[in-house]
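Only one chain is given next, in structure tokens, and it is the form predicted on its own.
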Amino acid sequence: MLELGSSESQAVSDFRCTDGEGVKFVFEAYGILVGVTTDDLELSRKLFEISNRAMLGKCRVLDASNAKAEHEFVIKKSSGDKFELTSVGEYTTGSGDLRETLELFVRILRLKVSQFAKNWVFVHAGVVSWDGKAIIIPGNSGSGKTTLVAECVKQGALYFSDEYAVLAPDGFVYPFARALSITNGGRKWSEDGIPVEKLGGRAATEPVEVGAVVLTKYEPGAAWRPERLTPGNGIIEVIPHTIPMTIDADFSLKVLKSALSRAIILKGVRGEASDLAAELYLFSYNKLTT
């Protein structure tokens, strides 16, 4: 088997042959250990590069001969241009061409990290900040949060994420600034996402405290007239979007309380994303920076 060398700083290209059975590497991301086994060295390199990109450079390579992975994947070529992916210990399998297989791998990897991350709580949400105070916009896929985040960025907000609010026990929200997954009529503008710089914006590099949580959904023609919730009721509203609640509810609630106890919680329907972005810009400077 080919395994990555023991030095954590080694490049992925620094594999060594041990028993000829295949290729394996193990990496740590947000506190969980992930192992990937393939039957091809070049594919293994590609998978690590994709993993590291999906985790925004947070993957730390470990010595595969000593590190025991908590979550494992096996990806092998089946026939022709088809590949098979197995999430070991689960019923999750998939078969398709290389692009389809890699996309499935990234989706499962993100889900595992968001569920099992140690000392982090992932909330399904968009996040931007103005002048050092974050605005968290919880929402499921297809809820329009990416569109709203993009409009806020155009208004000058610093971009944190269109997918996850990554919260730490200190109550701060940390950047997870992947390329934005912007859709148009149900179709993505780009399969690889839109870099925030294309929108004239900037990605955050440092954590900030949470200034506000905006709970909203789109209704054509609606005006933004939100009600203000108590922090307790706000946390209740955010719980369904908190991914590790079923894994460690106590820790998740502790971090939510730390992050949201001093935040302004707003709930209401919205019209066009550009209109609400303008409202949030004014709200941020009138309410969050005073």
Contents of the next structure:
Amino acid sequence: MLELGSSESQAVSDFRCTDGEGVKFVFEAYGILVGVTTDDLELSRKLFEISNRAMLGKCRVLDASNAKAEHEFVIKKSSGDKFELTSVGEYTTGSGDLRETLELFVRILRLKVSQFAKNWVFVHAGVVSWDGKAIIIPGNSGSGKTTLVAECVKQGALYFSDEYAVLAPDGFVYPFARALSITNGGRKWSEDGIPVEKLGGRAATEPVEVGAVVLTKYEPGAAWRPERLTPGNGIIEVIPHTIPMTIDADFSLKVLKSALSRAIILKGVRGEASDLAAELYLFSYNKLTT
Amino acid sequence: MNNPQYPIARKNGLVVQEVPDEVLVYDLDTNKAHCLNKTAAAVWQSCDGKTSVPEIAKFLSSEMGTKVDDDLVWLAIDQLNESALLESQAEPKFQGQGRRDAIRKIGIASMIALPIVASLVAPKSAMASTSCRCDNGQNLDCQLQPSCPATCNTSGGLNLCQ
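Alt. form predicted together with the partner chain, vs. the form predicted on its own above:
Once more the chain from above appears, this time first in line as the rest of the complex follows.
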């Protein structure tokens, strides 16, 4: 279930009432400015809290009367207990209950930030590290990267993300350590994940260099016998998972080169995630650490 | 290329990055990413419209310190042409079995790596890299994947946007 904290509310001091149109707040996350308008102050606070949680505490509230948002959302009651979400200039979703609407909002927010973040390149990937070198595991939704990341964490890896490799021009990968998106008996959505600590692991707090990229997909019974790709061939395999590639190819390619050109890039099919996690643990200590 | 003997490397609509021994090229028109190995990159960078294929071969011979055959340059040009990395399209010199024969012949004789252009298509949007799955059984899962149909089909536990 979605549970809303209250600590972030203390930070919210710049929400503005717009005449007859409700409450508007603007925040910055990963360099982009997002505006949200609602018809209810309490809902505004709730939206900021979940935005901040979705962005792992990186949202900074701005003065809504001065800041010009690049992406605007409007969330308002449509009828009864139904709500409507509009991504301004794009589309309005059908009515849903509050939970569905908030869920949708968080997903669209993540998408916007991952596409338009300034000075960051988001890659769809799981990320862990051993001894200061990251292993990036690119993959589409449903490709099993969360399962593999969880198994690596159980093998002692530091947790960075099960969703995004967040790369910067310095060539480092930064933590995006959200709760792992593992189904836990009930309905699953992005905020219902399992904190890494519950797996006995720890979340990274500092960026590290990329030691390796693992391009893999599951095949029952397969053994891990990867081929090593050249940096160039490895980078073009990562490009389809690079979210802002079609928006800012020049910057994305520069950052990919900076982050991956010294990494070991492996490609191959895998069997069970626990087996590959054990292989990666050994590989990491034998090949990546100095 | 206007005159296939004088190929011209395409410049517009491309983002280029060099990595050690390779060149990465991203085609903004097609969202295709290409990786040129050292040989293919050297040929591509020599395609200025003023240098003929034999001259490119001669230039590569001096650069790489070993004889480079015209056919090796043509192999590179065929691949660059197929990848839309030249100014205009032309009939390939080698096709099908002819190309395989040429690769074998050149591969045996050549002291340098055969030219290779590897290509992959990037999705048109960030969400295109998703799976058209709707694990929550909700249409909104599908609506957030613009490349997928909008309705979640849950029958038989399918959970796919259809």
